[in-house]
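Single chain ahead, by itself, as structure tokens, in the form predicted alone.
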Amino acid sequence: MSRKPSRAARRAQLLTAAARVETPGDCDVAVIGGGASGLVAAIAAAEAGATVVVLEQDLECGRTILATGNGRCNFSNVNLDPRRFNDPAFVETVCGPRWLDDILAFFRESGLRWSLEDERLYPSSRQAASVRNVLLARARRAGVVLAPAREVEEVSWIRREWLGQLGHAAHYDPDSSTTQPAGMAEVAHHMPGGGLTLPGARAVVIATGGTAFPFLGNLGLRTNRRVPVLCPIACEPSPLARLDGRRAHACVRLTKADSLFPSWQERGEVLFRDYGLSGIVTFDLSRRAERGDLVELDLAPDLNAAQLRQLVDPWARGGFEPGCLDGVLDPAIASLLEELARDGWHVDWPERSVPTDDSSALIALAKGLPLVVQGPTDTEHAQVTRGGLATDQFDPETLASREHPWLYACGEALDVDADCGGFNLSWAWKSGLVAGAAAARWALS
């Protein structure tokens, strides 16, 4: 039986394969980043007639797709809504009214088939590799040169007079010119252990995901600070740490530190951890919660307080019998809530009254189990990074830079992020389609 190659051997194989990829001396469109948005942008540009090269820092293109949705790739959502994003007006203009139709048409033409779970769309195989493989195959059919293991050093625009090719269009003034500036974008990059290469491109698409952009430093673009989101939340130490590993379906409410009323709520499964909370609904919470905010878990969202009282204290005597909520809650969670109610445990918060009897305390904990936020944690495994290129620098109709019209951006390179549920990948696909098609029009004009 053949043995699986070691990690080092596999890396050496991939580097060898990457070194065999020959990049042309120049191309119409260079895409920096071969993840979700970068592959779609490359396909859109190539199918519009442009010659396209993808420069990817990783050893393979599309690797980041494999980790999405815990390997199942929740690639879109039937209820796409710009309000689920941090910059809804920009997203709405970029994506247009037929956002989902455009995404599904693209993947249908790529050979992907899918299934629906609640509002979420998954490949029929439930394997993220299916999404990645159809994208790679379509890119190759379109003639895209996929060049992994390339680290970009600098991107700059070289006008004709600098190349010794003088012409009347050598100078470009974005305020007065209506035509493309004559010249090429110089994209300096190298491979590990290799020399510097300098291909030229008539247009460049930035699709580098949540990484920094040191290669754009000479272009003067504003970048908002990178912050990991869609990750677990650490909370102030409390007895709830004893529930580590327990799960509950809850309605999660968030009250900001400077407010008396909840500003956000969402239902879903939460996972108790010794440091705080995890789970999908917690990931959405991480986009909004800050240190000092209050999180309350309604562990019985389908029952109101009066209905709970019929189970806890039907004779209004102020007490309760052990196990009275075992038919509603995880018995381990119910047992801890009983203990905390008898001990009078609570979190100090402005305008929050303290129950005067045990039954009222138990009901209050079941309907609003409180935790005080410390901040995001396990950020190295965050699903998305907020921040990136400030969106006001880009035309939402084309995703072209307003100052450098040969430069485009898409996906997580822009300061756009959203909740869990296929929204972030939907942005990657659609913004890639927009940027790639527009870059090709520019390059071929």
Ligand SMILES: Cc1cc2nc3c(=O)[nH]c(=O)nc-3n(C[C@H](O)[C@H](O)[C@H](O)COP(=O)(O)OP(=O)(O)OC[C@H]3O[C@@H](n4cnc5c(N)ncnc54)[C@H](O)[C@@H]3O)c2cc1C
The other form holds:
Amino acid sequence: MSRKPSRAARRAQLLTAAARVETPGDCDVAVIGGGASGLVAAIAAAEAGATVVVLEQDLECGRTILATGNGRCNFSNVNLDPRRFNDPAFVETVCGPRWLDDILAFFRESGLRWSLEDERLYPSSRQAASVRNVLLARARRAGVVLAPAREVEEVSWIRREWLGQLGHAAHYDPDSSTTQPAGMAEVAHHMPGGGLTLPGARAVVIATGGTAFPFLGNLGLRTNRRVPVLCPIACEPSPLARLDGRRAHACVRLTKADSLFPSWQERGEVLFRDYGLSGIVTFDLSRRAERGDLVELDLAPDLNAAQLRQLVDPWARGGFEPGCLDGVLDPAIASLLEELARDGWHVDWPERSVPTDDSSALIALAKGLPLVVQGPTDTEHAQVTRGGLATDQFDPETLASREHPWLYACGEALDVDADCGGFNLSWAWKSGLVAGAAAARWALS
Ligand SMILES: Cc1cc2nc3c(=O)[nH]c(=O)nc-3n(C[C@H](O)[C@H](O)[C@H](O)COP(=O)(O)OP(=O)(O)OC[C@H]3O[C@@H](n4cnc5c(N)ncnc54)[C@H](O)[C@@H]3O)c2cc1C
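Could I have the structure of this protein in the form predicted in complex with the ligand, to go alongside the form predicted alone above?
First the chain shown before, then all remaining chains and molecules of the complex.
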């Protein structure tokens, strides 16, 4: 009976396979980063006739895709509204009016089939590996050289026509204790000469995702500060910490610290944590909420205050029976709200009157449980980073740098981010298609 290889054995296999990849001395298009946008850019460039090499620092290309959508990969959304992005005008110009059709046609041709959940698109298999595998297979069919365990440290332009030269990569030094990425150093050790050289390229596509890429500063490119978003939110200590682990379907409202009225709201599942809030709606909230803002949770979004009154205190005597909201809310949450209502608990916020009787206080808490934001937290698990290459430096028709026409960027490397729901991957796919095709046109012209 064959047994699954251990993690160490699998790693050794991947290192050996990476070391065996031969990269050509030069190519038309080099894609730096073999994640979501980089793989699509490479396919688009190769299918347009260019020779393409993908340089990926990880031991395999496409690993980032595997973690998406809790392993199920919410790869797109039927309502691709540019207003869900931080830079709607740029996104709209890059992606065009038939954005979703373009993405679906690309994946249909790649052999992927999908299903719809609300507005979200998932592979029919509900496995992110399906998305990654069809991309890897199509890239190989198109002749793309996938070169993992190659961390690119530098991109430089040598002043010769048509030659963008990729800089050197780290060399393996067995005595060094410095922080060389393990894959890179180890794979170099597996190769004759103990080092790696990277190919020269006529065009370069930056598809390095949300990680900082400092050398781009040497090319005079501006990078907006990177901030993790789509992550949980820490809130000021409150009795709600006792709800740690409980989930609720809520309408979440955000009121900025300098405003009297909510500026944003969204419905969905909220996960209470001892530090604050998590869950998909909270992730979307994290793109907008800052320290000192007020978040209110409407825990009974399908009932108005008068309907709640019928359950809590039909005769308006100002009190309520224990458990009166158990049929509407998670009883553990309802019980805490009852306690808070009786204690007169509230947060100080201008224009928020404090109810004087217990039943009104309970209804107010159910319709707007208040929390004051401290800021994003658990940021190492953030799904996206805001920030990156400032978009005004790139032509939205081609995603070419206005300053360096041989340099292209796509995906999260650019300062583009969006809400949860398949929007970020949709941007990765479409911007990869645009940048890859344009880079091939430049390289082959
Ligand atoms: C846990 C999680 C779940 C997510 N779920 C979803 C979801 O369901 N739907 C959705 O739309 N979005 C989701 N996202 C966001 C989505 O994954 C990203 O928006 C998308 O992957 C960005 O694509 P990209 O190509 O720009 O970057 P990545 O996919 O991150 O690819 C960048 C690649 O570049 C490589 N790289 C970086 N620096 C170098 C270097 N110097 N040299 C060589 N290689 C380098 C990296 O190793 C990586 O492989 C999720 C993100 C996370 C973290």
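Only the largest set of C-alpha atoms that superpose within 1.5 Å between the two forms is called the rigid core. Here the structure is a predicted model, which means the values were calculated and not measured. Numbering follows the first chain given and starts at 1.
With a cut-off of 2 Å and the rigid core superposed, Ala12 has a Cα displacement that reaches or exceeds the cut-off between the two forms.
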